[in-house]
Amino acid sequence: MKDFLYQAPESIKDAISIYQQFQSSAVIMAGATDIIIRMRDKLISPECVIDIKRIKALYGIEFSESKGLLIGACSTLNEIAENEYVKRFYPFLAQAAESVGSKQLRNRATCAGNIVNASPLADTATPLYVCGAVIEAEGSEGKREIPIDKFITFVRKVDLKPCEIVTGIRVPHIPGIEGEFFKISRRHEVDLSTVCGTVAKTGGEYRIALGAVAPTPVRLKKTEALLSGRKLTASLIAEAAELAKSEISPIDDVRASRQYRLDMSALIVRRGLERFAS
């Protein structure tokens, strides 16, 4: 790891100002659970690390029926998993947050960092996809909101303008939404997802998102349309599980084969829907 300048601003304005000085040679650090590893492994070599943990405006989890859930960029995964509003209105997001790594890691890692990292297997992504979450960002040109499915554009690529910083994640309030997060991995705990997904229902509509099956997390719009307004039967669930496989493009890698991911994706869809059919 090469030497770098460490900066810890206490306001968003100061953080943006420092970022503008160093441009692409700077990185933003919140929980540091990914940045430090990437620096250690020489995948990135920034001249400046901007630590945003001293910015009080980036903390907190707030909820209202009109604005939904607002997760500050520095709110940790443990805080999200244990938050009363998250557990009450978005229990599948609490499940996903609690599934990441170890408790020690979750005491530092943030949901915003999990999303900005833009890994296809980010555990907190699929709950946010089914809820239509919005990423809040701020830069020299002001504030901006980006739908999460437009924000993550490819593996480790996001729609952030130069020197723009993610300040939070806003999750709309969806009355009566129910759902479950699924994680399939080689170990029961402290492991990356081989496949992950969220299956949710609101009224007569279903929302399904999968991770680790394409370059970005994927919302299964065709499968959702098939299910819309219909009573769940064994044959419909089987048809939906099969259709889901046509909407994803998994690869072979060190964790699993393409075929295994296809099969596990169908399994997630089937198990998620069976929850609502019982």
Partner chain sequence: MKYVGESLQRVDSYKKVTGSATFVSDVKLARMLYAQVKRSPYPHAKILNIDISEAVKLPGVKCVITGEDYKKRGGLYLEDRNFLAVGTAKYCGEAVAAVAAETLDIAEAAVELIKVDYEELPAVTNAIDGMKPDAPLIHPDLGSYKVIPIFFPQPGTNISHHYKLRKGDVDSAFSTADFVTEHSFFIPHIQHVPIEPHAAIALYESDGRMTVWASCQSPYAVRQALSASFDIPLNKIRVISQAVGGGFGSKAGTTLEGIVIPLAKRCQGRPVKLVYTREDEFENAYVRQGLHATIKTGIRKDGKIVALKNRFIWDGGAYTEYGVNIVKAAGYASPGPYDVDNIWTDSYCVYTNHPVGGPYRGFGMCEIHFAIEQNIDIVAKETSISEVEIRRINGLRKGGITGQGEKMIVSGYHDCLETVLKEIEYDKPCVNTSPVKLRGKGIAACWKAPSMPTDVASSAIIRMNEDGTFFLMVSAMDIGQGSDTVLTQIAAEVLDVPPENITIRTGDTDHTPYEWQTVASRTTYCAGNAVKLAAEDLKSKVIELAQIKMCAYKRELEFQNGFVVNKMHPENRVPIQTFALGLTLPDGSGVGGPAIGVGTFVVPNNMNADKYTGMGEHPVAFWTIGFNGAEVEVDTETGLIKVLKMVSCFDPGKVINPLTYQGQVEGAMVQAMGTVLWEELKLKDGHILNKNFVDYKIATAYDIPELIVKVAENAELTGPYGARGIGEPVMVPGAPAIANAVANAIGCRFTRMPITPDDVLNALKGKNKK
The other form holds:
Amino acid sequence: MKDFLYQAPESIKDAISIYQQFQSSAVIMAGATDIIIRMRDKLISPECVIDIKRIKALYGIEFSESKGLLIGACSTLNEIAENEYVKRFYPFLAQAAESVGSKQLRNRATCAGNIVNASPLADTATPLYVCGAVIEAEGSEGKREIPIDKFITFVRKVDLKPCEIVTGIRVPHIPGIEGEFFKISRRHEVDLSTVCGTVAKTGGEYRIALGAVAPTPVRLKKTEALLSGRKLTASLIAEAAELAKSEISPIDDVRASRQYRLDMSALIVRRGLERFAS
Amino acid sequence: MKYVGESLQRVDSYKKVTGSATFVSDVKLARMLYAQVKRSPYPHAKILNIDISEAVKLPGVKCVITGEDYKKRGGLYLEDRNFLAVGTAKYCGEAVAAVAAETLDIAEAAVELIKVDYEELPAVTNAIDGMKPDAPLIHPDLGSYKVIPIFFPQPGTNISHHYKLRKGDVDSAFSTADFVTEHSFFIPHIQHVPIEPHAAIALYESDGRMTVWASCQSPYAVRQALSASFDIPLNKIRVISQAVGGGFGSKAGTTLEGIVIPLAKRCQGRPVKLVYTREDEFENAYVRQGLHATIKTGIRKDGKIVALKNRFIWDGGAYTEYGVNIVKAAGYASPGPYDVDNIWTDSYCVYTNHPVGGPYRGFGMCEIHFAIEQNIDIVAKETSISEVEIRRINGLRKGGITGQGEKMIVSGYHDCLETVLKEIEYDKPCVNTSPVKLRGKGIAACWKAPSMPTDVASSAIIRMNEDGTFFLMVSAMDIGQGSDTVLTQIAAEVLDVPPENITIRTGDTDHTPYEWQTVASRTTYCAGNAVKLAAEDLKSKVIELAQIKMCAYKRELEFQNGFVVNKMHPENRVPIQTFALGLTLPDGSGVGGPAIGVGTFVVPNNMNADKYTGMGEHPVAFWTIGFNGAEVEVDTETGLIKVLKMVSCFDPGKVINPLTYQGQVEGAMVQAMGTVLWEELKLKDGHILNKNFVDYKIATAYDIPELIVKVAENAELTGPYGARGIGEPVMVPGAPAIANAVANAIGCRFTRMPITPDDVLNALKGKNKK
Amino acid sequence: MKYKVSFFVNEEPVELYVPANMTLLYVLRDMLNLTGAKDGCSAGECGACTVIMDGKPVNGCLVLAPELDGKHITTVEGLSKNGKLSPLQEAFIAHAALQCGFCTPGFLMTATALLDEDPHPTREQIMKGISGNLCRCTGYKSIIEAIEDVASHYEGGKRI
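Can I get the form predicted together with its partner chain as well, since the one above is the form predicted alone?
Every chain and every other molecule in the complex is listed next, the one we just looked at coming first.
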């Protein structure tokens, strides 16, 4: 790991001004679980690391029916997984948060970090996609809200302007939403997803998102449209599972083949819908 | 017996639970320098030029070396290797230069400044291709390499050893068989994954003495190899092995010690430390060799196997190290624990531009038994004779004849088979809990002999202190398997003193006595015998003096609870420490001197087999035999396999410590499960794609099945208290037992491991098409 | 760059100047000579470096040294008090829940934090809770059973 300047500002404003000073040679660090490894492997060698964990405003998980859920940028995955509101109103998000890495890792890693990394297989992404979550960012020009599906633009690429910092994630309250997070991985615990996904239902509508099957997590709009307002029969579920495959573009890699990912995507859709059919 | 057979707490526990056990990476010496290594990015490349000029200029850099500085080749059996590449780099990650600097950061920066010009050469990335006549030659000078004459490299090819087993008349036996069938299997490279990465420190002092701290299983073997490679007399090189954080074979030979020694030589008076990263561990520690195995089986209608023809092609990697001997061991064990009259085996070790193959727990047995034990099940299915019956009929009995023509004096094969069948309830069908999750059970046998030269030696010294406590000194290393505890128990048993009165000291070639190596599941047997003899030697010396003191005949005296006791008159007893420094006579004169016992051991009557046929009278020390049973559940929609239960029954001769025995077996079963479910070094064009824990998965606590450990004890005649080695054998049948269970669950056979979810789904799709 | 940090290790106050590019693991190992926490992968995958930070288990290799200001760290060296082993340490010995011992400190720290959070976890919770610690020797069963033993026989640090 190359040497760097470590800064731990206590306000968002200070963080932004340090960021402006160093521009792209600075990185924002929250949980540090990804940044440290990337620095160790010399994938990045920043001049300055801005640790945002001393900023009190970035903590807390709040919920209200009008505003929905607000997850502070420094809230850890364990805090999210154990939060009563999350478990009650967004159970699939709690499942997803708990499925990331190990207990030790989740005590440090944040949901915001999981999203900002923009890995196609980020476990917490698909629950946020189905809820239409919004990323809250702040920069020198003020605050901005970016829908998550616009925020993640490609593998490890996000819509953040220079020197903009993610301050939190807002998840709208969707009364009556039910759903499940699915993770297919080689090993049950402490593994990356081969494919992951969330299948949810709200009223007569279905919301489905998959991860690790395209350069970004994907919301399956066509499949959702097919299902909209219809009674779930075995044949409709099969049709939906098949259609889902046309909305994704998985690759072959060391973890699995493209075909396996296609099959698992269909399976997640099917298993997710079957829950609502019974 | 008082201590042997008891679940004594491990003698190394306290240090290990308090964090005070010192591993090499924990050692910090004054004025220590840190080493880093420049490695080849190509699987096969000519080194045109190495420019170290910028690196040496970097402040804080003390020394930079390249292969050109140390051209002498070394190697355990076949001298084919330099510690730093000379002329060509033969695998991705091979060391080409090394740096010693004041800090690790400086050393890393210096490595980046070393410029190497390469000319890429065509690479051999498949052992079968490597055997072809037009394959690029990896060692063009193979014919000139020094080799121990039990191995047969073939100059002008990539074959570093061709082992042959020739028993009976295979061709005519096949013609008498009712069924003849042939099947092929593939086992990829895997890595040992000790949680402690390799580490070494070397210090060269002004008087010409070299001290090496190494996380190694075999300090004496390391000393020998380093002495030969660097021309240091054995009395000037000291190898210290302290706590070893898991070996499984990877710490058996010399690895990074060969890099720190030349650096230390150039930096006199300053210790040089090198610790592998996890990435290094995957690429530059040894790997388990890949294997392409083909077995042709001739069997009669009554279930008797009459002929076996085996062809094993091993992907040995760029250098052989232990590879040639693994290939030999696999060759002579090739029939498995079966009594077969006609056998023809060819086992080839082939150079490839892959990471260097080395010993891995099982020494070839895990690999060949994945083939052998699945083959038995396949043959059973093809001939409609049950796989249990085929095993009952052909399994080696007492008096049976091994593949090498040796008579079995003892065999626990059938005891272990029946126990495992019972414990896994093999005759009871599985109950599926879901229509898409199918369950199945499987069994597999194994045998393994210590794959060591016939004359290898062990020794032990035991010293009594003035208060009747003892120091036991050996160089067999406790690498986690529990040898410190077991050897202490053996000494305690002989001396009849509480084990806590004996402190064991290991792993210092200047101070602890000779031990060939801590490998081959030979420690309890070989070192155990040496310890037993040392304790008996001490006892007999003490009793020699006691007869004077106690006015009794030797034959009347024995050790009891810390006393020398007259068996006839138990009230006549003297504390053993009375004799610790010899005996003082009434006139004040002393006799005897300090009580020290010495024990040495070599396997009795262990002789080389015939070079050309592999046949022999007593070519191996002993065979350890056992079985595993497994029950699995296969999710037919995801292809994921969950192992629900594993059962082990082995014949260890005698369990010295049930607690450590159980630990060894449980660990082995879980390690075996990992290999068949997940583990594979993914090699593409000579590059490892998964040299990290993210993509090389081993089992976690969450993955483990119910584990049942049973034993069937049939004493080994020459073993200490009847014990024979088990550490490696207990891993061997796990993978094929699981593979057989998977096949029984879903009706698809997997001849390649690991069995991936991808493979499972593809097989099921193929089956449904039919 | 070096940063002044004041924190607590095993309840003892510590004040150090630490480089930015050093991790907690190496602050402990190199600067404080507390070598119980081990480096098995430097990537948060093996758990051998697990220590307890402000009551929670974390990977020592994934915490930067300057972050330590004000923190409370517990390492394996702090588990025994006045030479008396903790119930978990005793149980690890009794169950031979260790072999080579390299991963043992990490397991003890994860398990200590696990039982601090919930003194009576189920076997399933134990298995899940320690799945971030890799062991290549034991097969985990003895480790799980050692933790279960403490979970079922201790209440508020006292044997029941």
